[in-house]
Each structure stands twice: as C-alpha cells, then as structure tokens.
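Below sits a lone chain in structure tokens, taken as the form predicted alone.
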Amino acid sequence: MAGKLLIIGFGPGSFEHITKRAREAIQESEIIIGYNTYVDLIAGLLSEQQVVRTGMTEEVSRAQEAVRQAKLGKKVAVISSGDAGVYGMAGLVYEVLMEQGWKREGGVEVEVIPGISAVHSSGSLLGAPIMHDSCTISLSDHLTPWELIAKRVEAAGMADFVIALYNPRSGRRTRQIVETQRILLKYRSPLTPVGIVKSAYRDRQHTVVTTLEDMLNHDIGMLTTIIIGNSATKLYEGLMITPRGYQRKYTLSAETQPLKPHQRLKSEAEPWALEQLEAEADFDESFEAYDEEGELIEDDESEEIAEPALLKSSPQAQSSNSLQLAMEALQLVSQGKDSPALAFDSKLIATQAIFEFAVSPGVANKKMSAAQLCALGEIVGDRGDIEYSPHHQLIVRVQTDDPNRITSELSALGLLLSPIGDVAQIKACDFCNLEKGDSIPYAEAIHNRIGNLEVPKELKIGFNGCGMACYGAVQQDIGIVYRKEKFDLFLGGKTVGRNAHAAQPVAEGIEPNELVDLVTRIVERYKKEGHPNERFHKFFKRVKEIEGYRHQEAVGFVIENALCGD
C-alpha cells in the first residue's frame, strides 16, 4: 500500500505562526524528517513519531529517505522552515521522485503544506516594504553559479524590484553580499532603505533598518533576511513603507475623493497605462535644426545638421550659460563642496535661465524605471521639454533658479547626468542587455575619468562590448571594441557629410589594464592642443600622430558620370 509524503512549511518557527494544517500534518505523520535546527524548533509538537534528523548539506539524503519510507507505506513529514516551496524541501523531494519515475496515479501521494516564508515574516517586522513588485534572490553559490546570481541581482536592480536576499553571508561566503551591494548601488540611491532581520519570530530576533550604503556595517549571517527597498520605498517612524501607487489617483488626506468610483478605471485617469502609452507613441513631435548662432539650417547635406548638440526646439531655448550651469551643478553634486570658482551668477538665477542637460540611466544600462521617469516628468513640468537623442539620452531643458536641486534629485534616483555641448561623452552599447558585460567596468572607468570633460568640439567615444560592434563604435571620433578579452582602438571617425567615413583602426589587442590611461591621454591631448571648434578627426589629421598612432587618409568615394552623360 502506497504511503504519503507531507512536505511541510512551518513558518518562522514560533508556534502561533504555524498553520492549523501544518500542525495536523505533523501530528498525523509516522516519521518526521528534517534538518537538526528545524526539528528542534517543532519539538513541542512531536509525540511518538520516529525522527530522522541530519545536519547541513544533507538535503538529498533526507529527500531520498523520505521517498523510501513513503514507498514502504509510511506517512512521512519532511519539514522546512518558512515555506517548503521557497528554497525549501518541496522541489528536491519532487526531483527525487522524478528521478525514480514517480507517477501521480498509483504512486505515493504528495501534499505540500505552505507556510509563512522568511521574506513575509521579515517584511511584517519592518512595516510594509513589499507592497509593490518584489523578488527573492539567494546569494548562496554552493549550488548556483555566482555569475548567474550576479545577473539576477543586476536585473532586479535595473527593474526597480523590492529585493529580498536569502543566505546573504556565511563564515566562508563573505564577498557575495559585498558584490551585491556594489551592483545595486549602480541603480539605487545610497540612501535606499534596507531592512536586516535575524531570526524573525524566534528567541533571538533582531531587526535593523538602515540604508544601502550602510548595510554592510551591521551583523549579517545565514539566519538573516535582507529586504532592500525600491526607488519609492520610504522610511517613517523607523519602518519601511513601499507605496502601492494610490497617491497617483487618490487624495489620501481627503475624505471625499475627487474621482468617483466609476471614473477611476477610465483611461484618462491612468495616463501611465499601456493603452495610453501606445496612443502617445503615435505622436511624433518634429524639431527644426539651428546652428550655434541660432540661424535655421536649410541644407540637408550640412555636416552640422546631424549633430545632436545643435538640435534645438527654438533659438530662444538656447542659453549661452546652459553648459556653465550644467557643469557647475554637476560638479557641486559630485564633489559635495562649495568653491568660489563654481559660484552661480545671482542675476542669471533671478531671471530663471534655461537649465539644459542630458539624462540617461547609465553608461551601460539603457532602461529607465517608472519612478525615474515620473520624477523627471515632475521636474520638467509644463515649463520645460524633453527631447530624445540618438545617443540613448534624454535632453532636458527646464527653467529653474535651483539647478543643484534638480541634479541632486535625479542623481539620487541613480540617473546619469551630463552637460550639453563641447564635452567628451561615452556612447556605450547595451552589452546585449547586459548579457555580455565583461567590459562594462572599463566603459564606466573611462566615463569616470574623462566623461563630461570640456574639449574643443563635442567628442563621442563609442564603446562596444563584443567584436560585432553593432552599436557602431567604429563610426565615432574614438572607437573602442572589446574582443577576445582585449580591446581594439579606432580613431578619427566622421559620421556625417559627403566624406563620412569610419574611424581608422590603429591598434588591436590592447591589454585591459592599459585602456583607460591610453584613452585618457588621447583625449587630454585633444583638449590641450585642439583648436576651438576643431573636430577630432580634423585634429588627428592635423597633428598626424597621437600616442604613436599615425593618421592615414581615409579613402573617399569617386562618383563617375553615367554613360548617358547625366
């Protein structure tokens, strides 16, 4: 006669949080099989049952023994803390059954009994941190390759999930939590709320609410669950609260709502919904091109017309102080200190000059969260405009008397801000949606070293993460292609005009530890010796040699007359 497998999740361990069905299943079982610590936690519920207990890393033997006893006709309970189906024993027991050819019809009966998982018991102690989309990630790389775990952390960070970390650190695994913090700081503000809960609802329960930048300064171990908030999570009275989004449609301080129940699901009340976004995507706002003196450009073949920095909604929207304001605000934010050289002109501020700057989600990351877009929209409001550029940037123009506040708010959301004008800019691909991310640190290092550096003329540094170079790095002023764990370098590309040409390949197989310094030297020489408004390809042609790389004349096309003479 076939027996029965009862796979039980008994929650955090406290008796009041064990479900009625879990208690019944334990009591009706003939054999209890579990990890030593788990058996001790439910010892008060045991009576005459046979107990099979093993230590850490013996999960497979426990599952095999449970299946063997069930096949002998016994009713067997396999216990897990939390929920048996969340990093528990349910999956492993099924895997053993599958390996042995188990069939639901005629085989041993299996019942999985849910319990309160660690993410939910910990969340209840922290307030309401999981009110919106969330995910759980185990940092244990004993069974899962670290490379895969890191990709999941990266994806969760980009997607603005509330993240619960299981198995964050052990006696031997200490670097995984450090790497996880590093990855998430690329997408989250350092001040993002973080809750650290040890032994939730057990005798040694301990709870800390801290921040992403400070989390590693607290005790973290195998009995710890860490919950990291998203960009909307707030701290209030020592609790983590993640808003669901009701404030978009409801007035939480009013007893009578401005929108009646029948109005709340109408499309006009939900401009962020998919159907509304698709409708807006059909609207394409056109722009005219103006030169640097504000004159309309009418020659479609002009070299300058395709330069993104010169596309303006109107000449009046331009301000000669926009670059200055952007550079000063960004430096104040990044340096965190005041300097007389960075002081703003009080008369200029009084007139609310137009603050113009570029926004992107990162050097490699190309995905913006809804929270980031909402914040950007609120800042721009009705007095500014946003223009999408071909370089994975949003060009923002807004009237303001406080550019520091704007840059601080957007930087805190993890957005990358850059000035507009004659500066060096890193144009990196998305590294196949970050799947081919080995070279990302070098692209970011180049940006940190020379990104936004003032140069004689706008300078684009293209960066591709593989030899396919599908993002067109080799067409830019300076092209960098990661190939076979080394880098190829291209100099002097020209993207527009009748004599447009790819950059000249000057070096193959540059060692990674040499790349950043090499590119920095090239750009700094261009900054020092380039003539005003001299483009890089012209500078390279004029000086003839940079860092030992000699300029070679690009081969142009020869257009011959047709046979008919036309």
Given for the second form:
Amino acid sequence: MAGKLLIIGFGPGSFEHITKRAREAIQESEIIIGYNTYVDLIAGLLSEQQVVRTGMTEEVSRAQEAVRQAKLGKKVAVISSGDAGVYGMAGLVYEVLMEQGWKREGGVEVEVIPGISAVHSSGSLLGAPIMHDSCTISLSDHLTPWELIAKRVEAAGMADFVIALYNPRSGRRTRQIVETQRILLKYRSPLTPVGIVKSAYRDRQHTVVTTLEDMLNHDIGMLTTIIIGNSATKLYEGLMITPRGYQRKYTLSAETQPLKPHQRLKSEAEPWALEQLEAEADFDESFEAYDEEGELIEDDESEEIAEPALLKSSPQAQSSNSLQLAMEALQLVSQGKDSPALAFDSKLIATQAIFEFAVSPGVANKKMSAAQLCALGEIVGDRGDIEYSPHHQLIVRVQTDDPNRITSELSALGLLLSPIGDVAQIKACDFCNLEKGDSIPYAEAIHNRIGNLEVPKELKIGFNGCGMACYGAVQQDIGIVYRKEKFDLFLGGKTVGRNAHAAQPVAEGIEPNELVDLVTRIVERYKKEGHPNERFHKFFKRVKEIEGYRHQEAVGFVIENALCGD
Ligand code: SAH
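Structure of the form predicted in complex with S-adenosyl-L-homocysteine (SAH), given the form predicted alone:
In what comes next, the whole complex appears, and the chain from above leads the way.
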C-alpha cells in the first residue's frame, strides 16, 4: 500500500483556528511528526497515532523521517504551526523528496493542508494592519545569510511594504531586530505604528501597539510576530489600521489632474481603490456608467445597494464593492442602537484625495485682503494646510470631494489660482506698489499665454518693472526687466544649489510688441525639446542656442552640489 504525506499547518495554536481538513488529516494519519511544542498544542486531537517528537533544530531529520515512513506505506502527518508553507515543513519535505528523485506519478502522495499563518492571526488581533501590499521577513539567520535579510529589510522599507517580521529575536539572536529597526528608520517615520503580538491565540497571548522608534522597549521573543505599518497606517482606538489605498494628490490644470474627482477611487482608474468590484463583468459596466465627456451617469437602480447585500449569498452579494459591504455590516450591527458606529462618516474613507494648488493675490498685486484670507482659512479648516512658498504663492492642500466649489469661491474673490508641479510661473515684482505699472500688461499677457503651461521642470519667469530689478528677475530661469520703455532678457539662471548663478543677459532693448511672442517661443521650445526633469539652464546649455541667443558658460569655479540637507 502506498503511503501518504500530510503536511499540515494547524494555525496559531487554538483549536477553533485549526481548519476542518487539518483536523481530519491529523485524525486519519498513523504517525505524527512534529516539534515538541506543536505536538502538545494538538494533543487534544490525537488518539491512536504514533507520535515522533523532535527538537526545534531537527527540522531536516524530521522531514527525512517523514519521507522514510511514507515510503514504508504509512500515512504520515508532518505538522507546522501557522501555515506549513510559511517558514514551515512543506518546503523541507519537498526538498527531501526532490533529492530522492520523487515523481508525482507513482511516488508517495503528498497533500499540503493550508493553515492560518502568524501574519494573519497576529494581524487580526491588531486590527487591520496588513490590508495593502505586504511582505514577511524572517530575521532568523539560521538558514539565510544576514546580508540577504538586511537587503530585504532595506528593500521592503524603501518600497513601503507593510512588513511582518517572523523569528524577530531569540536568546542568542538579539542584534538582528536592532539592525532592522535602524534600517527601517531610514525610510519610515519614527512614529510609524508597530504591532507586537506574542503567542497569538494561545494561552499567553499578549499584544502591544507601539511605534517604530519605541518597539525595542517591549518584550520580543521567539513566539512574537512584529507587524510594521506602511506610511499610511494609522492608530485608532489602540488598533493598527492600514487604509486600502494611499491618499492621492491632484492639482488644478487638466494635465496635472489626469482623473476627474468622480473618476477617483474607482477600481478601473486606481486599482487600490476602495470600490473594488470583484467580477469582471462589473468592471465593464462601471465604464459604461460614464458618458463621453466622462460625466457620471446616475444609476437609478440603486435598490440593490439599499438591500443588505451581506445577507445574500447570491452573486450580487459577491460583486458588491467592499466599502459598500463594510457600510452595510456597520449599519446592521448598529441598527436600533445609539451606537457610536453610526457617527462613522463614509466620506472620511471614500474621499481621501488631497486637492493641492497655489494661491496668490495676482500677477503684480502682492496684497491679500482680509476677506480673501478669511475665505481661505474657512476652506482649509482644521484638516487642510497652507504653506508659504518661496515663489510668491501660498500652497493650499485640502481634502475635498468638490474642488470646483473651492476654485470658483476663491476665484470669485479675485485670487489667482495655479497648479503645482512642473509648470511655468510668472514671478513678477509689485511694480513699486503698482505705481510703476507701465509694464504690468506685458506681465499679464505672458501669464495668460504661458502661465501654468506644463513644462519639463518647474520654470520661473521673473518679471521686474524697472532696472532696479529688486524682486530678482535675473536670478530666475528666465528674467525680464523693463527699462526705458523696452525690455532686457536674461536666460538660464540656476536658481538653487551652492553654484547658483544669475541668468545670462542675452538681449537689451527688446521692443514691447515683440516681447510676449519671443518669450512664448522660448518656453514652447523648452516644452517641446526639453528632456523630462531637465531644468531650463541645463536645456539652454545642451541646445547651445535659443532664438539666436548663444549659451555662455557661467563664470566662476565649479562646486559639487550638495544633496538637500547635507
Ligand atoms: N509556519 C509558521 C511560522 C513559523 S516560524 C506560520 O505560518 O505562522 C516561527 C515564527 O512564527 C515565530 O518566531 C513567530 O514570529 C511566528 N509565530 C508562530 N506562531 C505564532 C503565534 N501564535 N503568535 C505570534 N507569532 C507566531
């Protein structure tokens, strides 16, 4: 009679979390092979079986013994905690079989029975820390060189994975967790939520929710799993919750706002979105819900949504989106009760995108009125923020599902709104409190023609109304100075860095009626021929000539640029 290998993951350790198949498999086997503690954990399920107990480090001999017994025709259960395929016995048993030339056809039968791994049992006790892209890393260098483990920690930290650390520390192995924390602090905030779970679903179960900087001040041992949140993970009521997606930023112009607000958080546009439709068919339907202009076509057949889909086991229930299901579940548990769950606002979850834009009082005007500031303050509220930028603008960030209301309200108050990012911006002076205003129409004309135009890298066009150029027009990428009723032009300033330099004077006495077209041609060529991220001064140097103006190397000595903060 052919034997059989049953490789069983029995879950975290409690009886209720052992699957039905795992229980049956244990009962139908003749021999149980496992590490002492594991055999004790499933003792309640044993009857006649012969038990082979081994020590923890004898994994290979355990696998060999299992294969030997199965070849003798026995039904052998090899038990692992959690899932046998996660730092468990499954791989080892297959390795022994491969070494012996095992074939699926005619060889001993193998069945791997899945179990709940520590990442999931521990995760469930902490709230919902996994949720998004995640990885498991074992810090045990028993079978893996430490250099490789450190590299993986580094990569996972860099890629913002939620990380579950298995085998984080033992009596002898104490350095690895310290080093892991050090690596992760390079990429994540010290306040990143961290959950430490000891003996999940076992007698001495203990959970701690702490932070990345504080995690080493808690008890960590061989029976601990540590879960480190990603940059979006939040603490709430002592629980760790990782949102299903990341907050998304968008700004004003069509080019930098590829998705309209109603297109956001839909699975077809943003795969991480909450509204994930599971069935392929629903995917197509959701596309049809928009007309050609991309406007949302309201769906009147919303009754299906109103019914508690949770109670159905029909296909409709399966294809409902997960946010909807969560809302319905919440409604069911709080029905009739004055439950705080009712205070839960779906918008808080559904509308996480941040609308980001720049505000200024005008191209030439540098003064804001109290009414404008009040309106701005009201729109931003407690949750948004306003940042004072070095470019004559206030940067506003606000969570909203109605950006149009914000832009029309602020525009109506006479404020100038601009997108953020790689766009052209006119940085004009205040024309001596608007008193030397002859050239203002030219500044405004340039703004109307190319202001907010998307370019390879942010482009500042300095525009000053007299030869004093006190607002530093010549320090910008492009400088324009009004003097004696004509214009001087400067190209290719290097605005930042230790080797920053002013722009090169390329022309004096440009006729006013030629200026706007000339500047437009320069910027349009940069837009067309500039490499992505290539600053204007580099572009000028590379193409050597723009509109007949030849590039000249800036005088001075060359200094290596420092990284930000160095
Ligand atoms: N096959 C197992 C993992 C074995 S490696 C699984 O899938 O879960 C051993 C490590 O698993 C331990 O060091 C610890 O990090 C984790 N672990 C196993 N059981 C656990 C439990 N009940 N609670 C917390 N962590 C556990």
